[in-house]
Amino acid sequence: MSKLKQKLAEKIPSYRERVTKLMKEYGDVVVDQVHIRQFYGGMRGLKCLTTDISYLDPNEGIRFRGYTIPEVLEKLPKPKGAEMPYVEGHFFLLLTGEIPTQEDIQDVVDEFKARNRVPHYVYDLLREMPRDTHPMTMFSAAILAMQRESVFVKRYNEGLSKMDYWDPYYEDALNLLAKLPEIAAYIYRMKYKADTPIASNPELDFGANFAHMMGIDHPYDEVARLYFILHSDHESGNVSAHTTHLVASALSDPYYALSAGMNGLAGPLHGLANQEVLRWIQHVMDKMGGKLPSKEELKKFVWDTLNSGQVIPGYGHAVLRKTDPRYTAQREFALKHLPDDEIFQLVSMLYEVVPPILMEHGKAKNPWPNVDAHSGVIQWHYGVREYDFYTVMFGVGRAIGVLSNIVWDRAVGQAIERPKSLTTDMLEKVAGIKK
């Protein structure tokens, strides 16, 4: 048994005791109230899910297992000479709640290397799809195609104690994660780089190997590590995380669940936001004749945009009330590595101009930038200029968090998710509306 799996096996019993006690002795304690607006407003803000892997603090942003993003980037071990931590170490942290040692990380690195061979039929499937198929469709289909490999399905059909469901879920999760960078990079090279895939390099870590297979030189390996860590998890209520949890709650295996989660990520209100931001930024530059605007010109453009009833993409967040730390982490990277990039310079200028205008405008609860205001700019700088592919990279990162979550769902025996629905007539009666 690997060290990571042994660590989980040691932690699960005490965690089960905590959950059992909460359910048995405190199950009737009221946590939240439901308002009619939440019935129609996407359950916004309703406290009804649980995850210990990440928490979205309105002021500090995402905390991964209690650690802020700056703490994660500082405390996690890094490959020799690297700026950004091992993705493998971040996965260890999400699964166990502990900062890994170099030895712990090497264990995960070795695990991924032993599991990263992509079945040939996945390539056959991808190559049979029309080349104008969206890369997220390809990515989701490749994940789903591998469902025949599920360890959980085989062991469940043989007869498996509910207490042991987490074990084959863990196996499926690691088998999947190990393969995702190669699948994603293969889709990119096949679709956009004249069908010239680059073989995996077993000597490289998760992030560096992805950069290698993309065919992009250093420091893109640092970009990949940072990108996957920042996009890994975002509580459990967002569409990709919740969908993965929901499908897995039916004991659908991780392949079914992750493929479904990726389909949710593909929506323009979720994972496509980063490409929409970059498109808008480039539109601003086009409007300015291809040059950097002055601050006064940019202020006028922002006001004109707002006054026409449009929004400034990449600004505002449903929960955050300060600048997204994921934005800040990417900004610090850009200041070091691409300070003269004109698109980044425009992003910086927007950071100075937009928040005061949004505060004066008065309609935005949070006038500060979120992660999407920055991520596409860095990808563009390093030559990944195919907007449609950005969400696939988001998906590789998000898989780290959602797969960790569903392993723990099975460890504590979470039930199938089945909320109750009410009719509009019923809600009108609750509201005291007389017809």
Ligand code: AMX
Given for the second form:
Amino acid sequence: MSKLKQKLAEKIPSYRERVTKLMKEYGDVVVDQVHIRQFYGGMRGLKCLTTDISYLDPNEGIRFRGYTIPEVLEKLPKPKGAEMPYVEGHFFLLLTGEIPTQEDIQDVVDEFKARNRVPHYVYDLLREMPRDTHPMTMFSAAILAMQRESVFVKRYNEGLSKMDYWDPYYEDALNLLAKLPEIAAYIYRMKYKADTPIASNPELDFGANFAHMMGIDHPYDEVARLYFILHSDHESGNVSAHTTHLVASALSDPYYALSAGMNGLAGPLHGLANQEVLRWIQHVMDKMGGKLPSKEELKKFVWDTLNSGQVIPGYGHAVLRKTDPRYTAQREFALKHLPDDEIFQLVSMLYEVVPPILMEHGKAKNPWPNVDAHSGVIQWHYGVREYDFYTVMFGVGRAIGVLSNIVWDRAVGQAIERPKSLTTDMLEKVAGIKK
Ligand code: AMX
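Now that you have shown the form predicted alone, what about the form predicted in complex with ligand AMX?
Below is the entire complex, every chain and molecule, led by the chain shown above.
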């Protein structure tokens, strides 16, 4: 058994005890109330999910296993000479709650290496799809196609105790994660780079190997590590995490669950927003004949977008009420590595211009930028200009968090999800409306 799995196996019993105690002795304690607005308002703010892997504070932003983003970037071990930590180490942290040693990381690196061979039928499937298929559709289809490999399904069909569900879930999660960078890079090179895939280099870490397979030199390996870590998890109520959790709660295996989560990530209000930001910026640049707008001109573009009933992509958030620290981490990277990039200057100008306008507009509860307002510009700078592809990279990162979550879901015996719905008549009655 790998050290990672061993560590998990040691940790699970005490968590089970805590959950059993909460359920048995405190099961009736009230945590929150539900309001009519939440029935139609996307359950916003309703406290009814649990995860120990990350927590999103509205003002502070995300903490991964209790660590802020600057702490994660500082504390996690890095490949020799690298600026950004090992993605493998971040996965270890999310799964176990502990900062890994170099030795722990080597164990995860070896785990991934042993599982990274992508079945040939995945390439056949991708090649059969029309080339103008959205890369998120290809990515999700590739994940779903591999469902026949599920260890969970095999062991479940053989007769598996509920106490052991987490074990084959772990196997499926690792088998999947090890293959995602190669699948993503293959889609990119097939679709946008004249069908010239680059073979994986097993000597490289997760982030560096992705950069290598994309065909982009240093410091894109640093971008890849940063990007996958930042996008990994955002507690469990966002669409991609919640969908993955919901589908897995039916004991659908991790392939079904992750593919479903990716389909949710593909929505413009969620993970597709990074592509929308670049599309919006390109529209501005086109209208300006390729030159940067002045602040006054930019304000007009922002107002025109709002007045035509559209959202400003990359701004606002369902939970956050401050600038997203994932935005700040990327901004710091850009200030160091690409301060003179024109698109970065435009993104910086938007940071000055958009929040006061959204405040004046008076609708968005959070006028500050989220992660997606910044991720595209760094990709653009390093030559990934096919912005349709940005959400796929978000997906590779998000898989690290949501797969960790569903392994723990099974470990603590989370039940099949099944909330209760009411009719409009019933809600009117609850509200005291007489008809
Ligand atoms: N531009 C214009 N209007 C906005 C806005 C923005 N960036 N953000 C919110 N609003 C509007 C909403 O559309 C809503 O309008 P309505 O009352 O007419 O329906 C109103 O402000 C209140 O919304 P909210 O409570 O502040 O936000 P929410 O929780 O309903 O939605 C989010 C959150 C992210 C979907 C929304 O802010 C948005 O559409 N932002 C732009 C898209 C985006 O950046 N998405 C990525 C989010 C991060 C991620 O998941 N990757």
